[in-house]
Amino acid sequence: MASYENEITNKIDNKETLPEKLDIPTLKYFWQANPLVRNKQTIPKFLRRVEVLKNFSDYQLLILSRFLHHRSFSKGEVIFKEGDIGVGFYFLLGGSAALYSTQDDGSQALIVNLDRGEYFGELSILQDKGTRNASALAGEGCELLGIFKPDLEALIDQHPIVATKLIHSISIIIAHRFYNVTSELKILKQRLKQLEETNAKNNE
């Protein structure tokens, strides 16, 4: 079965035009985006919220919105597979999605489950041609905003500084991911030496 990643991936391969983007007229845009209107769902309130994009002002993110994609899935629908060329950075605006990694007997590993506000996929846009090093799936209800390389790419012709401001998010989520990474690895580097430790004192 193909992922949504992989048909993005064969249309700007074919250099066919990839799905709508959004285009939320601007009157329309600062509307929602007001705090005293009463729908809480709208996209503007959404990407206002989104923590990693606390530095844009309301009208960087009416320009973000421009080069975003939204789409909704099933349940159970893949998202991108593991070993696919990445192309794109993906907000969860609804629903949830899951992320797993394929073990040696083949069997599906959960790494984390994501939720409305969070965000994945980010290393991939900025890689050449890099692969996804898991699979994401979507869960109930996931409705998500996604950016892909050509729109990356236009949005760094267009409005440079937006583009700036959003490289220097996902620098952010790269930088606090490689962090926890490393984290992990050193409590695991030290669980594993008082394994070593307890078990050479039960053989002696």
Contents of the next structure:
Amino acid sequence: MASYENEITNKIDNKETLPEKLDIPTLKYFWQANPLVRNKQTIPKFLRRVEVLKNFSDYQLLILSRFLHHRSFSKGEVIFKEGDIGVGFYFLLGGSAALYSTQDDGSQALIVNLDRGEYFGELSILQDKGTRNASALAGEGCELLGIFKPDLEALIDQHPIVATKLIHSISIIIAHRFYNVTSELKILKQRLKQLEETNAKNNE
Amino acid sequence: MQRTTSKIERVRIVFFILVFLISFGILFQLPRISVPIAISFILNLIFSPLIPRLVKMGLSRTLATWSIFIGIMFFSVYPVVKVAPMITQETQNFQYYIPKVERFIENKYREVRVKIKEKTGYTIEDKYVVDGFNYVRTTTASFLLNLPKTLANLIEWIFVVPLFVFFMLKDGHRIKSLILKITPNSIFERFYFLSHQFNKKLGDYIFAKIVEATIVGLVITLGLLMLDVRFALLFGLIAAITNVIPYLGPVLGSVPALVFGVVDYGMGTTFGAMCILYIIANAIDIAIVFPILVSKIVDLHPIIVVLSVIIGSQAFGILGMVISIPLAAALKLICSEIYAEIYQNRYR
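Same protein, different state: after the form predicted alone, show the form predicted in complex with its partner chain.
Complete assembly follows, chain above in first position.
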């Protein structure tokens, strides 16, 4: 009976050339190929480069990317306004953005300029009816990846581990900001004390 | 800081609003599509929370949809095959009782007329009763004449609704992301959050109402069975269906059973027991089921509830009665958002 095995055996007996072997390394490459290996610029690949998401596995980043919304803004467009109820946390996929806050006299003061790979709005996704404490304006070629409260709820329901990691990352961001604020407050308090002391001395 | 609402953004907003207006206009103009779509949408809202749970267990979205779908089919076969013929039988038997009710009312009417004549010397004309009976007869006749049309619709729905529900469950998130893609930037966050809350409110409300109606229907059916009243299943079903209508529903649901009770058993113990049963069932509903299930979901003034039910019934019939309240709640949500936006007093 003619079978593949017999065919090969016959070929070996007749010292004919054998068909090419299955290329195991190539197969292994395709088997293990993940979304990040592809040459194309993909959202998971972008997320891989975001520092706070380094505890995510590649597959978890792929899942996270399915819950993100891609939004494009033209230069000068408002992303969100100070005082609005916010529900979204944004990563800057491309271009730039700037955060402004309103001063006592009503003028707008620049807080920070943000570039590709940075993020903002992390408080709103955790707060219940939290309001934005700054306005965000799009810069040149601004492209954002936003995750919103409903998405976080769905993520918690469907992929609890990914959701936990995301919340962990957001907590790290908030912890950093909180640490900075406390240090600044400490310096300000010392400065205030010094000023009070000099004031007291001057009055004496 | 410079701010611009660019021309393209304005175009996006106009386009977005137009898409919504046109689709709602089309749906409003074609009830033959919009009614099954509305029913499917409601079913989708009820069953879609199950999908994330199944996905968490490791199923793919398609597989999760299939299992929910097969589950619904499996559990709806028994009621359709077993209960539907029983109810049809009861309804058929019930029509033989209608002449009895008619005669009873006529007798009572004569007695009352005689009494009034004795006391005041004034004769009431027969016109009222004759007109009343004629009205009931013509309504029933027109209902029976329309029955084939209703049934044809029903058969159409039996095929169309499951199809819609299946694809809404399976691809609903794609439709959602498509809508979100064309949402203009300036209203995106608010629109996304509001539509999410609206869907959640509607789904929760309808689920709560179905549970409530089932509880009331079961209590009435079991109670009537215990009292050995005929047509217990039919009256239970009527009570369950009318329960969906707020305030008016419980009264409407009890009328047919109580009229039948008076006619068949007289003003005796059975009628008294039936009255008590209806009071108990509605007391359970008002005191336990409603506060726990429904009131958390909608906080509307009773007048607004009644008005929205009336408007809903005018526009979409029974379906309108069911969806009018969550719709009113959603409108309230949107109105308060617009109010806050226009008057800018949210945080000041």
